[in-house]
Amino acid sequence: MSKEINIPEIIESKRDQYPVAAATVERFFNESIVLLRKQMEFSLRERGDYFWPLAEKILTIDQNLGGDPIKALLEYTLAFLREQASFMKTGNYRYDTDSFNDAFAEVYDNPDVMENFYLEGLLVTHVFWPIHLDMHRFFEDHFLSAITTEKSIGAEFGFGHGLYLYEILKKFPDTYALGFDISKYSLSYAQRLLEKNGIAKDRFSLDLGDVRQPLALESNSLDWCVFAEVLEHIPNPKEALTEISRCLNPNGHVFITTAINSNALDHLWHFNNMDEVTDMLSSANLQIVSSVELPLSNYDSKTKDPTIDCAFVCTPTK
């Protein structure tokens, strides 16, 4: 049985050290966000040592952008739950591999989605969804530690909100980052996130780009790469992975995440199990260095939701 925790006491004990996080968590519970209450209690009880410093960092980033994290989180979570409920009933995602243009029009090119809740909501799930909290921890422990040279050049494809680029550029002051995303709204949001949170403009270059096409980069030109939450969004994930492998130098590393049996507003490619993901990575000339598999049932033993999030750090097999 899970131990009981005193929420107000925990918040008060963290207020001096983590003021932004404490105020936001207090607001979360005061507004009686029943939808995610169990998940938040899990994080405070089981992940407290990691939760608080990460929450302070991400919620400060959001505050610097003038965001409303609770509102965005709720809209993003509700949108996900609606799609996942449909998948659990029908066995099908909203879109399929022939429907990318529809997903682009309805999500990535739609300001009512991208600007109103999608980008900010996804950003703050790294705080409020324990499954994404653990994913972020894996990124820090296994990918950031794999970037062995201070003066490196790397790229993120499908950078979305830009948090991973921020983490890399903040940790490695001599690193230069490229970023490519299909959405002009992601481009604008990530640019603001980096600039308003202390990353100099001359340390990165963000542009529109489509990973469904060959990458306009030389072979072996990247020291690192991030390809997070993209595989399930595109109709040709193996081809994109193969291109990323081509662009990495022999000692380079790539951080990859995807979702298994998990629908969302914009998921196209349905992975049924972990073996399908690892087989695709291998066939795209990538060798797994480390990985994590995170079933939603790890956080709620009573859930019937089959969602599994997974993440990998890989090197090219050249």
Partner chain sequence: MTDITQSLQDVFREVFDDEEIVITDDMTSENIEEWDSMMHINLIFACEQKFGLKFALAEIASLRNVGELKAIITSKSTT
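One more: the block was the form predicted on its own; return the form predicted together with its partner chain.
So it's only the chain below, everything else dropped.
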């Protein structure tokens, strides 16, 4: 049975310690009467200890960028739900593996989407979507702890907003990060996110890059990689994973996430179940060190939405 919670009381009790989060969560509950409300009640009830510090961190990052997090969140969520509702009727994703160029034109190369709500919206889903909150917790518990603290070099492919790069660079002062993304809007957003949040310019280098192509990096050259929410966006996910495995050094780790039965504005690779993902990882020379499977029904037992998110920490098999 779910406990009753008193939202105004909880927000008040957090205001001194987590002022940015408390103000933003309050705005959320004022502005969103149904969207994400049951899921947010779940987070406050079941994930409070983890929720508040992470919310303060991410919403402060967003504030330093001059964002409008609730507007971006609701627009992103609505766009996502529209696509997912259509998938639940038709069984098809918006794009197929022949139409990456359409996704590029309509999403990654489109400022009305990327700058208007996509990048900021996705950033703050790590606070407001419990499924992404849990994914973030897995990232901290299983991936950040796997990176050695010595001088290391790593890369994120498809970094989008840049939150993962921020987390890694913040936690490990001796690491250097490369980043590649196909969108010039992701590039400028993540660049600003890192700079406005205290990461020195000489600690990272972000560039345009396309993971559908072989990576222009030497074999065994990376200590860590992040490849989060990109597999389902590209027509050749297995090749991209194989390339990442090649570039990792034998003791390196990669953090990988993807979505199963989950359509979005820009999804084109449809994973039907967890086995399809794990089979692809092993056929791409990756060994799973730890994993988590997060069905949306964990957060809302009545939902008919079949979304499952999953995350992995892998090492290369060499």
